[in-house]
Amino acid sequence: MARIVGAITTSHIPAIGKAIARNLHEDPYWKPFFDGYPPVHRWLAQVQPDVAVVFYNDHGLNFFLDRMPTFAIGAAPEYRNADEGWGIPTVPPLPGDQPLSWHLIERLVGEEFDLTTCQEMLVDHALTIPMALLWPGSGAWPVRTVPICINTVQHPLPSAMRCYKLGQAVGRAIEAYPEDLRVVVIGTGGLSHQLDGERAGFINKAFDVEFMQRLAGDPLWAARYSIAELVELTGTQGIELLMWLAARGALGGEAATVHSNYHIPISNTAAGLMLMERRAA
């Protein structure tokens, strides 16, 4: 049977892609951020996942305001990205895992999640930057990818609890898959930030730190907040922590934080990284 080896949550700020392209890893501004990732690289080299199931949000590349599904899952043979206008180089196509995708789709629909199924799907920086951070310098991606997109743009948004339960359902579906696969679950986005309006530049370090401290052991603490409360606490775009909750839901059971890093600011955003594993029974 397939098994989940762990969960990783990470920011996906577009400026990170430019910093990678310009090799700014040792630049004083960027070094505290990039220094957080080598422990995760070593962990990935040790557990060697076959597939990454990635919860992310689309920023207008594949979906726009006229057609914005609440939840969408990729079932394509590969996933390409495109120039979004940030000056980020495009990456090689990410190979998909269609049999696993269709298994997840069948299981999730069976648990009454209404999904948009995408047999063609462009993926933006919310997916490609985390992949480049976790597997740097990859000529060919060492994992297959199943992208799961959560709407964080067009209201009404799914509740934090609904996203957590989506993750739980994904975790159950992965572990019901009959093939012997090692799966890493990834949640991308955030943390607190607001890009526009009267609170442009807003960062709530206290909430971010508490959220990260509680996510492994007490995810329901954050899942119980309403969307309006989370926007107030984290900023309009800070609502991207919904993907972190989904990833933690997929990990299931009792979990522990293996590694974390928090740094502000990157651009005008709070940047976070977590690696979580299940606690041994």
Contents of the next structure:
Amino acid sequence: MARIVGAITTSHIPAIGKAIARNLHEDPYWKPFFDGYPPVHRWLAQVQPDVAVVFYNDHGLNFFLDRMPTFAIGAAPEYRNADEGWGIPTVPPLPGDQPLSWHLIERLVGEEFDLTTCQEMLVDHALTIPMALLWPGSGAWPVRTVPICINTVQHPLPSAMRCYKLGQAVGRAIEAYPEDLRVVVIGTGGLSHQLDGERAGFINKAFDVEFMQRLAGDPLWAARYSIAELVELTGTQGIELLMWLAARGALGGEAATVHSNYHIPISNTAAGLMLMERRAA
Amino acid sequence: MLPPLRDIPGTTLFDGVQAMKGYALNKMCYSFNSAANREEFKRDEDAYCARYGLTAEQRDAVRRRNVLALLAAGGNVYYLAKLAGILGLDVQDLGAQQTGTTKEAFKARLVAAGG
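Got the form predicted alone; could you also share the form predicted together with its partner chain?
Now the complete complex, all chains and molecules, led by this one.
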């Protein structure tokens, strides 16, 4: 049977893509950010996942306002990255896992999570940057990917509780998959930041720190907030913590934080990273 | 109708009202995922905006490169980012312009948030 080996949550700020391309890992601005990742690399080398199920949010590469799914799942043989309009380097295609995708679709729709299914799906920086951060340098991805996209472009957004429950359903579906697969669950985005309006530049360190402290042991603390409250607390783009809640939901049960990093600022954003495993806290 | 989302200062949530209002502007900005379209816009901005049927308010906001005006005209920040890319503006430029400060002061504010 498939087994979830852990959950990783990480920011996906576009500037990271440029910093990777320019090899700025030791640059004083970037070092406190990139130094967070080697413990996760060592963990990944140890657990050797076969598949990454990734919760992310599209920023206007694949989806436009003509048809905007609240939840969408990839069921493609591979996922291509493409020009997003502002010069971030693209990455090689990521191999998919169609049988697992369709298993997840069957199970999730069976549990009344009615996702949009995508046999073609461009994936943007919110998926590619975390993958490049977690598996640097290769371009030959050592895992297959199943992307799950959550709308954060157009309100109403799905509630935090709904995203957490979607994650729980994804976790149950993964563990019901008959193949012997090691699956890592990833949630990308955040933490607090706001790009638009007179409130641009908003960052809330106190909230982020508490969110990270509670996510493994008490995910319902954050899941109980309304979307409007979360926007107020974390910024219009800080709402991407929905992906973190979904990933935490997928991990299920009791969990503990194995590693974390938090740094302000990267670009306009408070950058966060967590690695969680299932176990008694 | 549901009650409106809470009023967060300096923030307009991109909801159905904004999505209807900004459709033409956002559709134009979405087209800038294509390098050929970005070149076309640079070559003849008026014709490009006309092709997408921008409202007078939207055309004026694009002409002025004014982010708050673009948002007020229904622009969504994720699509506007692609227009900003054409103009060579990064998110600190956008932040500085919207908050009425210099880029250096805006960046210093971000650093201070980590203190």
